[in-house]
Amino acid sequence: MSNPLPSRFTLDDLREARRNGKKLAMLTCYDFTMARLMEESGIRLILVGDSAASVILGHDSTIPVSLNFMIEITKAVRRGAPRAFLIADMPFGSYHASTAAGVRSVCRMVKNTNCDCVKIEVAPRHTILVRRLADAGVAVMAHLGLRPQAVAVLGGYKAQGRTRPAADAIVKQALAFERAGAVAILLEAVPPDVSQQVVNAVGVPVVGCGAGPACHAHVVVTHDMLKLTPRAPKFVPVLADMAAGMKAAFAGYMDQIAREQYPGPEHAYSMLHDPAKR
């Protein structure tokens, strides 16, 4: 059932969800049409993820996607969902060279897309970048745990924080980024115990991506949830098999043409007897 948003969802609304305990749904989105449908369905939080590198462009990692591409698709999603709280993912290479370069890239993203927040896969040295951005008035979501842009260092797409020292390090980093000015923390692929510790330690909203029930909001890759990808991570609820429906539609179209059922008279334009009548 459609549940259009009555007004634009803001950071204050996200903070209020932390206070009142209401759990929020976040989905990834990469285009205008899907964004429109999400907003019409009542989705309040949308992440334009660099996962577009895989599910849209067909790469085997998020590394190749460019800042220009991320800006364009974020603009498209904003047009489709003008009232949602829109988070833009900063892609690999856009903030790694230096703090100054990172600030320039983030400011370019915000100015060109009208996003509400940027998400950055952070390492300890990025506290300076987050502080500079916060001082400039930019809302930053700090991404901890499994960081897909760093899989070469992490040794692959593996859950993080599964030992006590690793869990303690994630909690420590979450606190450091909150102090640096991050408005929210995103935890990916960590045990529920770790996310609970982070929720207890920080005062900002915590978004989980395969991080257990303690988080204030939860995000998954939409294409995984709709079974549009060959295999979804274990933490993704597969709620519809859109791939099967789409393939059936494609096959039906081919069949109609093969049987010469399409195009039919109802699909054709008639000749105009009076050229003035168009």
Second form
Amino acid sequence: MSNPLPSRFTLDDLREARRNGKKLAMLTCYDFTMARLMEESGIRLILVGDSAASVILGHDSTIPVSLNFMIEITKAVRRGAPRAFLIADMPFGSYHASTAAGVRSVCRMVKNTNCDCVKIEVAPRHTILVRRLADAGVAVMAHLGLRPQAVAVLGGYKAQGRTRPAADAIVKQALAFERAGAVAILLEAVPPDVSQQVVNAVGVPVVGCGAGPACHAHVVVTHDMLKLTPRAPKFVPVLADMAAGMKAAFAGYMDQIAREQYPGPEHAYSMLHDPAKR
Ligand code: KIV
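Form predicted together with 3-methyl-2-oxobutanoic acid structure, per the form predicted on its own context:
All chains and molecules follow, beginning with the one already shown.
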């Protein structure tokens, strides 16, 4: 059912949700059509995640996706969801070489896509980059916990913050990035105790991705939720089997053609005039 949204969702609305305790749903999106459907369904927070590398391009990690590709799909998502609070993921390599290179990449993303916020998988040395961006007026979401772009040093896609020192380090970093000017924190794959501590420690909205109920908003990869990927992480609610629906449609199409039921007369264009009658 179509549910047109009244106005653009803003950072103030996100902050207000933190204040009033209203939990928000965020989904990943990578194309115009899905963005339009999300906006019509009332989804107010959309992340153009670098998970596009796997979900859209078929890579086995997020590392290969380019900044150009992320910009192009973020533009498409913005066209489909003009009123959503749109968060653009900064891909691997686009902010690693130096602070200046990071600022340049983020400026390209913001100027070209009309996104509301950029998400950066942050390590402690990125506080300077986040401060520069905040000074320039860019809204930054600092991504902590499991950082898929750092899979090589994390030793795999594992939950983070599961020991006391590791949990304390995440809370400390969340505070450092809030101080540096991040407008929100995203926590991926951490125990609920850790997200609760982060929520208690910082004043900005906290988005969880497999991070327990204390977070103010929750995000999952849409294709996992729709069962379009072969396996979803355990924290994902699988709410529809779109793969089964799509496969049934593909089989039905093949069948109709094989039986010569398609195309029928109702699918044919009629002649505008008969040249023989001229
Ligand atoms: O790229 C992505 O989809 C993400 C979410 C899983 C948080 O970063």
